[in-house]
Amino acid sequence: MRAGVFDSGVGGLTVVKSLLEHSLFDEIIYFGDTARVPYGIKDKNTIIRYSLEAVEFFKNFDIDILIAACNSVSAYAIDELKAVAPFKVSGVIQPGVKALTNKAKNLDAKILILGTKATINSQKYKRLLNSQGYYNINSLATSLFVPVVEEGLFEGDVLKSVMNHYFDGIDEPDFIILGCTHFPLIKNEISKFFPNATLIHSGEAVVWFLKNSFNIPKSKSQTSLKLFASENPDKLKEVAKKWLYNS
């Protein structure tokens, strides 16, 4: 099977990493819309338009499923993608919620949702969690993490300063949903602020979801990966080399 994965930038590589580790596909085609990153500060209609343009890109490949590895796209454009795509479509929010419910057996568990402004404002995570009986939820828009990650700053003073800005005064939760696929790239630093919290990672959540919802069997061959970007593809490949194979 062949999968397409797309994100506004490098963040979706965190999903690709999990897909590679579990050998779900024979080939993965990745597209990072790096010319227009981040999606998370844009309005709903713009996010939908960019997402539909991504579908047109993937029509050039014979893929079986498209994974929108962007929470902002998953929050606003999944229904539109499913309506026009000639292949199956999956987002990352529903898998993330399912991963949380699998681990958080106590409905009173303190849950912190981190995401971009667009994702948090959509309240999609919150509504889905509320429907499962979880109400002790704090949603925090941490959009500055995206450009920091795009610059390759996965640790250091700049990232620490941004975390101090966002996390000052935040009580430690029991669970943290990394509601942006960029955020697993800084998960180690987030864990330093909240050492006792369990982090929910989109990549692992998507793998579980694909196996159970689409009955995708393990590939019998080594997964090949093709990388595309709307701008500066060399930078995308540099991050991919560091993240996918050296971490």
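Since the structure above is the form predicted on its own, I would like to see how the form predicted in complex with another copy of the chain looks, so please show that one next.
A single chain, with no partners or molecules, comes next.
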């Protein structure tokens, strides 16, 4: 099977990493809209427009399923994508919520949702969790995490002061939803701040969800990965080398 993975930039590679680890597909076509990144600070209508343009790109490939790895896209454009795409579509929010409900057996579990402004403002995670009966929910738009990660500051004083800024006065939650593809890259530092919280990672959540919802057979061959970007594909390939293959 062949999957398309769509993200606003390089962040969706954290989802690709999980897909590769589980050899879920024979081939993955990745498209990062690096010429218009980031989406997380943009409007609903803009995000929908950009996402529909990405569908046109993926029509050039014979993909079986499109995974919108970007939480902002999943928050605002998933219905629009499903309406026009000639292939299956999965976001990361429904899988993230499913991953949480698999683990959080008590409905009074304290849940902290972290995301971009777009994702948090959409209230997509919160509403889905509410509809499942969870009510102890705190949402935080931790916008600066994205540029800090983009700057390569996965630890250290800058990240610490940014975490203090957002997390000061926040009670330790039982579960934290990493509602942005960039956040798994700083999960160790988040865990230092909240050592007892269980983190929900979009990549892992998507793997579980795809296996269980779409009955995707495990690929027997090694997954081949093709990388495309709306600008500077070389930078995407460089980041992929580092994040995916640690080289």
